[in-house]
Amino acid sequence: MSLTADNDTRVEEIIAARTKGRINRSILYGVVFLAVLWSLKTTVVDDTDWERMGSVWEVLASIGEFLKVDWALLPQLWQPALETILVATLGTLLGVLTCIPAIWFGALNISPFPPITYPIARLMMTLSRSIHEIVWALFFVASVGLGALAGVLAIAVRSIGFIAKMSAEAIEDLDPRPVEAIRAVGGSEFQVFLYAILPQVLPAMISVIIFEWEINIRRSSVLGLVGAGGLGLVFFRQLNTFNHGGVTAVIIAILVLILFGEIISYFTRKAMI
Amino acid sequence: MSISDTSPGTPRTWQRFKFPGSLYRYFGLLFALVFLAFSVVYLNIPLERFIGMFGRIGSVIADRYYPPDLEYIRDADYLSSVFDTIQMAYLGALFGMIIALPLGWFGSYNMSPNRRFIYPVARLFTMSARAVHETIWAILFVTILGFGMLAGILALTMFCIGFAGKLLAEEIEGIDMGPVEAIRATGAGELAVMVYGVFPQVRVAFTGIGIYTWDVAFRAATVVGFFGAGGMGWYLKRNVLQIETQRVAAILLSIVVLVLLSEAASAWARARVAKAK
């Protein structure tokens, strides 16, 4: 009889917190939604021109002057493509050989002195994370002049933080046997790395190398904006002049250039495992 | 014979490649070098400015950005954008994961409605929105509809759908199909085997997925105005043509502090859902 009793005020319990959980979740709920529609309203409402926006109509036209492709465009855009696939390609690479001191600092378990180095490798891939490919290249042509040098250092130092990273976490869980192997026969650290390290993490780091060359192809389409070279600089020349069915043009180059990569970036993949 | 065999010949040296192996790799490491100097002769790198190169970025660092004039960050219309950049990354994620949730179910192999043309469309879809970059989709959206927010929104709602579009339909497609095999056999519809059988087991992934989401329209929001799309972006842009470069050292020191703590933010609210599954 207790038993029961005791079972029936248990159920209550459980009903009532679950009412409350039910209650303080609508309010959650509420509040959000107010946030948002408060956000709608400073931020469209607030401060979009109306006036020069127009009509539905006036959007859907200028939405109709992008497309009108200009496919006679298509031809000239061989270059810049290549131009743009090349400082990607050289971008990683440069990319690769400057993050092998932020994998080394960042790996705690091959840091040389971690106290140190690792807040080091630790700066390093946050500041190439945080800052966008745009500010770099800003930065880069600010420092190295205009054209495809200062993409190709963007694009490398945008590249150290994701590759470094990841590698660094692949050898944070690698196999310490081969390591300990290698020190006992009177292996020097260099060999150690050669030898023990390298083979374990290499697929891991190949494919992680391959994943950020095809995002790299997306971002380095876009450094010409800003001076950088690629297909970015015709876009630009295309809006300035205000040819928009050549700005689509180069858009269904980009889609083309990329669809390629992730071909190439697919078949890579599956031949290295 | 046995005795004599064990003799040493001519002595071998050890080698890591054997032979056929080792002719492949010296193969592809010339066609590497090849690449290089083609690729470094087609852009017209001027590898003499290499040697000089560090030092002159120091140098360009030393004399122009440094101090960075804290001052400036500290004005009030900056504030006023640096919130309103948030805003626009929150209101562009959340849009963008509501756009994606339908196209992450159609997109994804096994839970789309029909493979034949659905799947396909989606998948199109979200390649598109994610292969054009958001700074075209920033330039894009201004033209079309005039600086302000409203085109920052959109172009960061576009961003976050071709990002989360693609997470989506890999965590769908990661499941379990016992459960959907279940609710199918009871006669259910497409849609109640999606909210039953689908739903509950990728609910944890996807309310991380939405976070991750927010943090990494955060970093892109903070250029989309670079391009007259609002936010802290044309403060940047203002700044860099004025050749206030100190400025330019300021705002670009008060991003990374803000990509910082979003990014401790994001990770402590992903670590906070994956406890409460």
Given for the second form:
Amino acid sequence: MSLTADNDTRVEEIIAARTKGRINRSILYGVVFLAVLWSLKTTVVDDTDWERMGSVWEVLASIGEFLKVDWALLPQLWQPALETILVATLGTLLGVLTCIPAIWFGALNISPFPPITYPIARLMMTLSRSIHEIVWALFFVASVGLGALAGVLAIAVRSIGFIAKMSAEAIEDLDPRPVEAIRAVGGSEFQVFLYAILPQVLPAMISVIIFEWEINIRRSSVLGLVGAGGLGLVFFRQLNTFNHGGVTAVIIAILVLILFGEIISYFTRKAMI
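Please could you give me the other form, the form predicted on its own, since above is the form predicted in complex with its partner chain?
Nothing else is written out below except the one chain.
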């Protein structure tokens, strides 16, 4: 009888715990649902100028304006497209060169003086990733003026955080045995880096750099909106002159450029890694 009573008690406790869990989950789901509704009301319903938007037919008519592609503009976009690719490429290369100290300082197992150099490097990585590339472009446009140079510098600074972080973490996760072996036979720190560290992390670093270059093509396509040249500048001009077909033509050119970057990235990664 005692064993049966204990089993009944345990069953009741399990049922009570499951019921309590379901109630808690239901309350949590309800709170999340109410928070989503409140967010939609605050950010969409209250902040939208519904009178200016017009009727559904007017909205569809506005969308239809962008479906009339200005095909005559496409032949004029090859030079801005080339400038966009050059901005992305030069910015990525400059970012790779600039982030070398950050990689060295930011990898805990090779940082020369971890209590000081490691936090400094991690702060550089965080600062680079936290600020949007358009904000960096605005800063450099104000510093060096309008043109592609501001875009290159913005792309370079924005690339430091991602490349340095991924490369430093790859160095931290490497196999320590080759490092210890070269140090054990009297190898210098440069030899340790050249023969033990670099061969292990080089494929990952190349993959990260190629991926960042691919992303930078997208970034450089819109930096012209703040005066940094490329297709973004043409997009801004077409938008300002209400040439909706021209806007769509620029979007098509950006799409083609991104597909080009995807193809180059795929074959480069396949050939080198």
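If you're wondering where the values come from, they're calculated on a predicted model, not measured in any experiment. Think of the rigid core as the biggest set of C-alphas that the two forms share within 1.5 Å after superposition. Residue numbers count along the first chain shown, from 1.
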- Message: On a rigid core superposition, would Pro101 pass a 2 Å threshold for CA movement between these two forms?
- Response: no
